[in-house]
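Only one chain is given next, in structure tokens, and it is the form predicted on its own.
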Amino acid sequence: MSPPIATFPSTTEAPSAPTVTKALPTKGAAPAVQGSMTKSVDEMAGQWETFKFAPIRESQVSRAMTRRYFKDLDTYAESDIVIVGAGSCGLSTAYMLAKARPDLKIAIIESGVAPGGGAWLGGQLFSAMVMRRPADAFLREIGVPYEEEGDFVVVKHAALFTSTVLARVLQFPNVKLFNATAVEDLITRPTGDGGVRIAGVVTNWTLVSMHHDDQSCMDPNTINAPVVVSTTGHDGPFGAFSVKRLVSMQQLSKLGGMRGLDMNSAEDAIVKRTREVVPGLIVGGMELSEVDGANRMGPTFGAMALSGVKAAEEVLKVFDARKAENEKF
């Protein structure tokens, strides 16, 4: 069976009509309107004097959202993989994993309302995105056009990359994105040698997490998973969260601390060192710069995409072993 991404239209093809599924009628709901309400956009043009939306009760809107959300919370409380951070690295990881293993249940936890991290814009709020070769391979993989500039390529707007990879990830039926949700802690299991294995994440709505200092008794939720991929970046309120937590748990002696900007060394280091830092926790993207004392890279995004590609490989190397360990508890 081909992965679902194979149905995504290429950048040169006209998009196909969306698949429409019909929900079963809800008790007490207004009857569904058939026939005349099923129109194309072209058929609606110039007909605005007689235009009218289908009838709805306000409660139907609430139920449609909450029913699905709480079903997702239930479904993904036991996940196969949790990805922390929906920036360019986290989304690239999710894409590669979902494409390779449509059988795995993948939850993405993003603290912001808007996924994408810092990749909606290029450097200093300029719009273009620069990627050094050979990261252009990932652009071709997801169908993002670019301009040739010798040893690097330029996407006309970073949002084109971000929106494309985000849309492709969210089309996979085995992926759920929980945005506006923060990871507050890591679930751990003892390994028997004084160390710990990561067995999931502790979550809360971001606005709740930001008010623990002035409110009390706001307990979190949890997601169990044999493998967690952390790609929380190096700055912001939740930057490098997982590796900082490893230090406080005495599973890392200290962080190396991010060094100054050096694009040539930084991008190579981030991709090469993407790895499992402790059992069950794979770290990618700029969060690694804090672990290893690597240089920052500034507004070049190739390492973010290819760190995600490598993170997916690292997950699949250890997944079966970590899953077997996870099933003991």
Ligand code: AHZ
Second form
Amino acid sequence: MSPPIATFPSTTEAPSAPTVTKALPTKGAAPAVQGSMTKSVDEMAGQWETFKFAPIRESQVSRAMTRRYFKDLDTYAESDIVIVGAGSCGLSTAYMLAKARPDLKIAIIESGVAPGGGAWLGGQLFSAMVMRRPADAFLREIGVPYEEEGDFVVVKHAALFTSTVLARVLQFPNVKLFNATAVEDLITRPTGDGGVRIAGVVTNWTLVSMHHDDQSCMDPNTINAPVVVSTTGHDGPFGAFSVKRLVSMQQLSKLGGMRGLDMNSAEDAIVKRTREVVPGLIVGGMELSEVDGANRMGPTFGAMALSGVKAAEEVLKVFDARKAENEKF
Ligand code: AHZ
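Could I have the structure of this protein in the form predicted together with the named molecule, to go alongside the form predicted on its own above?
Complete assembly follows, chain above in first position.
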């Protein structure tokens, strides 16, 4: 029996926490093996001669993945918040929003296969991640240990920060990460004064997005949402995506262009100026440096975490108003 995918409700209610249930009876499925499910890893020790995985039919694997993915596509086609880019700023934003508002559906769209952006290593591919105070508050918030160095703290490996914030975010039942998926345009609605309000995102598989030049037309998919948070990093092949699009659609006259490195001014500027740039679009992290002509900070990550904290605050300030506007059409 196939699951009722087509009848999944398209309400704005956030999905509830997943519950561990018995496997659905599926045609061709082998009976569930109960005993092995209860063994601990320690109990397996020395038992490898008699060891055997529970039986499976290949279609069960396919259905287990595709059923969930298509249900998620259906659920999140109408999202409350879309976060574009799962780098250090995007993940910090997602964490704060999901924690504050378990009632909201939050979709994260990440063009790479691996979420985390530039936060898997410190500078010049060294392991440690430096955060200037007071961003150590965010490390305590998500439970990442660090070493004190006076005005800054050091996480022993940047991957410890990124894997922890990613794990925390993915455990929220109201968050869905669509990775290997690129935002290739913004959904807009006229505001009546020549401007636009951002009302969602246009998506495609990243591999498809990368081949628009050498394949015939491959149309995209869409997600409606009253608020989009763009954290796609500084300019690059995929970076600064939303703000570059705002320029090409004449909603920003031009970009300020990220300036040279100055840790002291860069970090304060990014956090303080994280804001709604046009109605419905909040920009944070290094993407913002391209709008404002702010300095870069290089390998110090406190501003990315706190820009995420500020971005979440900015979302919640405008959410009700944008949602009301978004419901009109
Ligand atoms: O893959 C990108 C990365 O994971 C993703 N992304 C970019 N364009 C996208 C699009 N659709 C979906 N069109 C997209 N995803 O966005 C993420 C950006 O992460 P990041 O680490 O590059 O940005 P950040 O602002 O979170 O952190 C930047 C940290 C700094 S500072 C700095 C410097 O001063 O030189 N350099 C970096 C990397």
